[in-house]
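Just the one chain here, the form predicted on its own, laid out as structure tokens.
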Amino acid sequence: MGGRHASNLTYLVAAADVTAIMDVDSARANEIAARCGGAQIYTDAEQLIAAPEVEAVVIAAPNRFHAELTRECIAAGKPVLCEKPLATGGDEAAEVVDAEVSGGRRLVQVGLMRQYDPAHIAVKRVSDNGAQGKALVFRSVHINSSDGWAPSLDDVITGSLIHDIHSARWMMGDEIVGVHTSHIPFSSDRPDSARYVMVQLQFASGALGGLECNADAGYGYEIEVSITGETGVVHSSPLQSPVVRHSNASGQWVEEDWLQRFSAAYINEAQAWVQSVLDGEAAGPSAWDGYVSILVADACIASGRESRPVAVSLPEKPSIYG
């Protein structure tokens, strides 16, 4: 993911230059630095954040480092685009929010990039126009290609469904107040694993939601999202490719992974983030959005482990988040 961000910023965002790269893998760091025109290489993240030639930072480190490094950026007064999830749990995410609030201004954007995906934007725009009446139900289906490992329930929810949780809040313009998670493990001897996860949502307005994630579909990567209103439904296409009919058959190509499916979203995200840095005002999914998504994810995990509905309680939103 770091390599994709570096390439997008180098070749597709005219107002940005990649000046520094940090990676503990020196071969990987050299490869990406060369791709970016000879960026300075660091082996310590804090040194990169403090470097005077670095004006803004993208964090694409493993999840367990996200919160700590984001706080380092806040302390340095540097805008940061932190990949999702913002943290590995609600307490960690709250520390990031507290640090940003104490600084008095937004510096953090979280990489919940579906907010920049044309298909998601189109569905939200139609729903917001009200042609289908009041939104009653949100639904997303998240199909992952197999990558040879058996993720845990925590992995699937925090690593994959966190995107769908944010999409539900953003597209419905409503907060999630309750969840109920069910899942199918990969095998009876791995009850902690999650091959298929389904989450029922309850929104503050009374609307409902459903999130599905197949962690090992075996055939490719798909995302589909829909909003049901009082008088109609708007939904995205699960595939982006054209339908081809040939030799008495009809079919579509299925994307291999999220980098292919969301290529445009990542470019749009990078362009919007750089523009917000130039404007001096953070935009896009905020640290608060990242925090709330983690709180909902924590509730989903607890629900799945305990096989019961779990309420989601949110603190008051700080004024800097609007």
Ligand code: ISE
Second form
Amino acid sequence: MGGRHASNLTYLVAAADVTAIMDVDSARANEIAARCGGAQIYTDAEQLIAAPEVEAVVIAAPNRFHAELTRECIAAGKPVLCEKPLATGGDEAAEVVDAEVSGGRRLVQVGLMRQYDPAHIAVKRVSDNGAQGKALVFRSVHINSSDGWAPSLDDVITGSLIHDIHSARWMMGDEIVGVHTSHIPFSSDRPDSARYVMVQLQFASGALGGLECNADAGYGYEIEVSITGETGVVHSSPLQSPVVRHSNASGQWVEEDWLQRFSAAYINEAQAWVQSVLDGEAAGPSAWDGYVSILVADACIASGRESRPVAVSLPEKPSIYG
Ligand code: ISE
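With the form predicted on its own done, generate the form predicted in complex with the ligand in the same format.
Okay, now the whole complex, with that chain kicking things off.
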């Protein structure tokens, strides 16, 4: 992801230059720096964050470093785009929110990039215009391929379904107040693994939601979202590629992974972030959105482990988040 963000910021996003790269893999750091026109290589993330030539920071480190590095950026007063998840748990995410609130202004955008995906935006726009009546049910289907890696229930929820949790909140304009998780393990001797996860959502308005994730579909990568209203349904096309008819056959290319499926969303996300840096006002998915998505994810994990519905209670939203 760091390499993709660096390329987007160098070649496809206006008004930004990549001036510094840090990676524990020095060969990869040098390759990306060369690709970005000769950025300065750092071996220490804190030094990169503090560097005067660095005005804003993208964090695409392993998840366990996200919260700490984001707090470092906040302390340095530098805008930061932190890849999801914001943290590895609710308490750690709350510390990021507290640091930002203490500073008195938003500096953090979280990499919940579906908010910049044209297909998701179109579904939300149609639902918001009210043509289908009141929104009753949100659904998402997340088809992934794990390339032989058998993810745990925690991995699937915090690494994959975290996107769908944010989509549910953002697209419905509603808070999630209850979850109920079920899953199918990869094998009976790995009960904590998760090949298929289903989560039922309850929203504060009384609306319902359903999230599904196939962690190892074996054929490609697909994402579909839909909102059912009182008089109709609006849903995205699961595949973005054109339909090809040839030799008495018809078909579509199924994307390989999220980098292919969301290539435009990542560019739109980075351009919006750079514009927010220029404007001096953070926008997009906030640290609060990142925090709430993790609180919901933690509830989904508890529900799956204990095979019971789990309520989600949210603290009061600080005023800096609107
Ligand atoms: C990956 O880390 C992502 O963020 C993708 O957007 C998601 O679809 C995938 O399941 C995750 O593993």
